[in-house]
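Just the one chain here, the form predicted on its own, laid out as structure tokens.
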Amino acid sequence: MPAPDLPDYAASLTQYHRAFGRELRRAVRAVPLPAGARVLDVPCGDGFYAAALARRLYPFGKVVAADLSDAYLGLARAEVGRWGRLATVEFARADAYALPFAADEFHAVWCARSLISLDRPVDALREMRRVVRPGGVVAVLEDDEYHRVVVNWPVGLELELQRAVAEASRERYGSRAGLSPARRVRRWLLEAGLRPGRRRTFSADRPAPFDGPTRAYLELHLKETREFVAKFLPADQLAALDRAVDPADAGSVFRRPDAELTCLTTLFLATKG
């Protein structure tokens, strides 16, 4: 279980860093700066990419790695420590919609996977954009629920899965699109006044057998989403999918000898005019 003042998702991102993390580094390495840049990561929650980022700029840049959440600013100051040679990190406690930061203080704003828990998302990119220097990079990494893990299920069982997860979004969020902020970031970059560029998707897939990390994150993942669309699903399409996740049943993605996972993130970069 996460501590008590982190999200109930902590546990999943942090295993999601651990299980992709050679992916999730390639999308660091995709963002231009210059020898030296200052970076903000914000929100940094777990500090990987905080840390992601100090390794790709040593030792001439700096990170600064901001959170509202104390025990997020915990957790980024525990991940950067267990890394080697970094760039300076500083951290700090700040609210994405209020940035304790000068104007054009950075050159680039790095933000990921962040904007669904956001609930004034154009506002946030807004105070990211003041920060960061004209010609600037904002660079947002987000999924799309709808195609964020792709598994090599029953069609049947894909289909049910696809309109439970709408169905809950729309009660969770208001929008069936609530989950799928890579379908909106482009809009949101616009609205805060930035100039969208360069986009790229980055795939991470996995064969069966799956690797411990891969795995853990796997399991989690599928149990977050079961809770999640319950509700939604026929009885029998519940039943077949607690077949297909349960490590018990020959049939399930944790056993079958053809099992495949692929898992989706979208960056997005955006410069300020």
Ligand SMILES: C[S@@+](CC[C@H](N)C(=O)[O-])C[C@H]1O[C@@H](n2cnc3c(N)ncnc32)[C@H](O)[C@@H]1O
Given for the second form:
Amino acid sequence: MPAPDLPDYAASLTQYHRAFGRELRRAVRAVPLPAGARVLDVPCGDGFYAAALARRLYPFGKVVAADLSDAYLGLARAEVGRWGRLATVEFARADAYALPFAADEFHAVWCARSLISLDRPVDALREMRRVVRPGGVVAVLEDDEYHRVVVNWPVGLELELQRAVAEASRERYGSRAGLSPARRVRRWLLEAGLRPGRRRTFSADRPAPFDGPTRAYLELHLKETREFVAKFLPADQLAALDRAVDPADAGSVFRRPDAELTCLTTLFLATKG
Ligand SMILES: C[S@@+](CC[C@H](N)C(=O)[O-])C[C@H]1O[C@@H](n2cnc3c(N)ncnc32)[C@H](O)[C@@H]1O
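Please show me the structure of the same protein in the form predicted in complex with this ligand, now that we have looked at it in the form predicted on its own.
Below is the entire complex, every chain and molecule, led by the chain shown above.
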């Protein structure tokens, strides 16, 4: 159960950071930042990226971790407090559509996996553009649900799942691309007046037997996926999915010695001209 005031996805998001931290920190290191940079992380969520940015900037520079949620800001403070050798980190309760910062205040803005939560992504990106200095970077890390977690289960199940995800997305978000912000980020950046630059995809490959954090993440992810798509899967494919994800089933992804998981996320770098 998520803590009160945290969204339903909070547990799996934090577990995602635990499982794929090594690769996600690599994405943070791929953002061009001058020594002593001031960086805004918005929305900061549980603080995973704010800590990674502050570790990268140490001993100079500053990270401002901003979120609308007090509960998430509490988690972010605790996460940052766990680490030594960090650049200064400040926390701000802030609405991404009306950031309480001056124009041109930051060398860079970091925005991870939030453009689904921000239902007016172009307005949010315009606001990020406003607070970054000319020549500064807006770095967006985003996913596409159709490619995010790739498991080597049967092809028939994969095809049915993709179709069911499309239908479930259309029902919940009004669009089959509802859970696919990555394929729309470039357009949004352009609409927000930013100049899209490099795009880089980071992959995390995990073969069986899965380490503890990967397994815990996969369990949460598959449970969420099952809930999301169940009513759109034919009965035989739902049964196949249930077998594939049942740790008690010898053929499940948790027991098969040849199981493999790849997790993909893409970093989009854009500059303010
Ligand atoms: C999916 S989480 C991602 C958080 C973090 N960037 C990460 O990758 O772990 C989305 C975040 O957006 C925040 N949020 C939603 N609406 C917001 C708004 N209008 N302004 C600021 N933060 C907002 C939520 O509180 C949550 O922390």
